[in-house]
Amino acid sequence: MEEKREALFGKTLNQLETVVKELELPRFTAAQIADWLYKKDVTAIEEMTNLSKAAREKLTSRFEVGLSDPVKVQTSVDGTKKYLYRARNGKFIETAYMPERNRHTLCVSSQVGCKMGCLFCFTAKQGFQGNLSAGEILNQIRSLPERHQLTNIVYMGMGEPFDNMEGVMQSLEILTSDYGFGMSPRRITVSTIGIIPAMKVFLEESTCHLAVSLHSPFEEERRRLMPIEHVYSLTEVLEAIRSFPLGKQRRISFEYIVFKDLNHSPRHVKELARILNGIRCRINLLRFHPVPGTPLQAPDDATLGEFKTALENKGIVTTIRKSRGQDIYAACGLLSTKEQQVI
């Protein structure tokens, strides 16, 4: 059996410089390789035609480009597409493409499964299967048929991004660097449930937007929804955000899934206004997408609208995220779990 070669795609410029040094190639070769990988859409080393034949042979002996196409796609009546990619050990990850009139957003995964155990998330039912490499994260973007229409990327798919800091930060460098995809950090948002040490690293080393999963302003209630509250409390998360100078360009948002009869009372509105006072932010309200095995239920439109108005009356910028892909296993983790049950 032929030994699997290492992927070049997903390596930073510094890592590519290490590769060419080990192969005893000129240092400038690293920049040429990066250009082919991230600007010119090559799929094979043989296509890197400004490299000498000897250089291409040396590279091919140990490396491959390392791209893979989605194995399945589901298309919703609202235009949302959910792509399924094969991961290691017979597992799968999901990527959701959400087109709108002036905005085309891709929601990427950062892990296979997840260990955080949030009550409302179906990905957690898979358990943790492993971290995605930077190349596997970026492959979800690079191999997307609609790639050149993308305006925004959100790290809100399967997994907790800040539980995979190496892969996520490396992928962000390549996405935003001049040698890479050259995308504006203001077009990229990374979501977290609140892993404070990693969140601080992100705030210090990246200028991409931050989204924090909130879901309740009360720590005891949040703990029942999100076990991470036992480790990093909401109070500590907010203190960490307040302690960091965010600047005018960076946006902080709080993702707030609304559950029927649970987290949208006047009491919740009052406490949200209190704990977020002084933080320049917005709240994104999301309707809960019911998943098997959880007692949580979805609210109706009137409930969402009333909650939004109440928050706005407290001076909190609030939006309601449109539910997308309801007819194609919309909730994160449903499609990949179904596929794993088939094979």
The other form holds:
Amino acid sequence: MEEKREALFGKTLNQLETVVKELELPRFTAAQIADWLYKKDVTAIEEMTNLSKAAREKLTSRFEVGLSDPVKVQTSVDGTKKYLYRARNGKFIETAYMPERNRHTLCVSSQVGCKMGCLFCFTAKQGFQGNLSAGEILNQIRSLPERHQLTNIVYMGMGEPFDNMEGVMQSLEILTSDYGFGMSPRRITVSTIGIIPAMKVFLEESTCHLAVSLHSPFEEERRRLMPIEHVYSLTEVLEAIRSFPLGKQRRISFEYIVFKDLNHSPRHVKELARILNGIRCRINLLRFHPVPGTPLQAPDDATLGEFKTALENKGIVTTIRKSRGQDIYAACGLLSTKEQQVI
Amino acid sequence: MKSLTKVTIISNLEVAPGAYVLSFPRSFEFVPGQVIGIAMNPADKPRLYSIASGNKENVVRILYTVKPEGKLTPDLARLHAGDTIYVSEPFGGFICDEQKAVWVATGTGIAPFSSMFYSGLGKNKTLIQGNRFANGLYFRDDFEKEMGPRYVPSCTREQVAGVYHGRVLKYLSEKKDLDLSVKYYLCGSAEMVVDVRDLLIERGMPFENVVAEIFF
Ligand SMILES: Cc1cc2nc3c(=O)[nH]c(=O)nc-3n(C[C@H](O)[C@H](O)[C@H](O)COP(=O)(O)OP(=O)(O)OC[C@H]3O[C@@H](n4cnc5c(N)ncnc54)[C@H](O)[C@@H]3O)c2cc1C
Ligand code: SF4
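Could you please show the structure of the form predicted together with its partner chain, as a counterpart to the form predicted alone just displayed?
Below: every chain and molecule of the assembly, starting with the one above.
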């Protein structure tokens, strides 16, 4: 089989400068390459027409642009599309495109599978199969047919972003830099289950929004849902967030999957109000959609509504995230698991 | 991460190919099952290790395997008695009481259970330990001696007398009389934890009774 050449797509300007130095090309070539990679729709080095022929040949000897189109798409009646991409290790990852009237959100994956083992998650059942490079994360955006309509990016797909800091931070740099996609960090949210050391680095080095998966305010209960609680407790996650000056623009949100008869009682409301006191934040409620083999169940609409009202009565800004794409394999990890089993 | 303190290594022994037990003097209290952060230098990002020794011992031991491409473990494996490393205070909530329970571990995931065992918590526990080869059944002799039939060693890549041949998942799935009234503590890779947890839940165990720690 032909050896894959290294991808240029996903390299930061600094890394491109190293590449051109190694190839003994003029330094300004790096900025030209970045421009072709991130601002124009080229798919091959030969299309970088303001580079000399010799430069293109040198680049082609070791590199390729490295984009890859989605291999499958499923479209829901509500317009949600689930794209399946092939990662460079041959495994599959999922990307969900969710169009709304004036907000078009893309949910990207950061790993193939995941190590975190959350009880309610289907991706967890794949185990960990590898980190995505910055290029593979950004390819989910760049190779999306609807890329020009996108308004928001959320890192909430497969994997725990803060278990792949290298790929995630590099992709954020390219997304938000002038030399890159030039996107506002206010349109990007990274979601974590609370890996504290990496979360602190993210808070310091990036200005993108942060979402933390909460799911229960009680340590004992959260522990049963999310093994990470044994290592980095929610109390310490909140302490770390509290101790960081967030400024006016930056948003912290808490993702809260509601499970039937488990985590929506008045006791939960009271405890959530207590632990979130003093943090400028909002809670996004998500209805749980049962995945195969889970012991957890979905709540009904009334329960979700009552829980939202109870939280709002405590002064917590609360939204209910619309369930999207229920008629397709929208629960993250379902589609790729199916595909992973086929290969 | 908690603040780091310099400690001097007492020993760093290879106990199986690529697996080491490192020890240093104990200067803190801990609860068996807790972890510490370890770094070569105070400015490095520490990696986490479960304490493998008992909470009354004078030394702290950790058990680790070398990840050839890893940042810390290849350097750690080169250290000798008298060299120094930086360690954090212990933390973490993967802890176990004196109630009857089942411990399931693969690879270095045995470390928190060995700490519990050497701290005297092994009396009414069943331990199912797995690894690829029998030489990766760390601390096996001690478990065998104290726990007798309550200790189930298993390995996947070789057949050895007295050792179950196959994955811990297979062992558990073949067991018709799983005690579903006790807690199961699982520690090791994400794959093992998720697969065993799914099996137990499928067999009717309430998910509250499955306590898991993953070495991510
Ligand atoms: C709660 C907890 C307890 C733990 N307890 C123990 C224990 O008792 N014993 C033990 O041995 N381990 C334990 N670990 C694992 C330990 O913390 C380290 O992760 C492990 O020792 C590897 O460290 P390292 O610095 O050598 O490798 P790392 O540099 O962290 O790399 C780990 C592996 O990932 C690969 N890798 C690194 N970066 C990338 C990348 N960007 N893309 C793809 N792959 C990459 C490397 O090739 C390597 O194989 C525990 C982990 C946790 C979370
Ligand atoms: S919920 Fe997120 S962190 Fe947890 S297992 Fe699934 S992908 Fe990983």
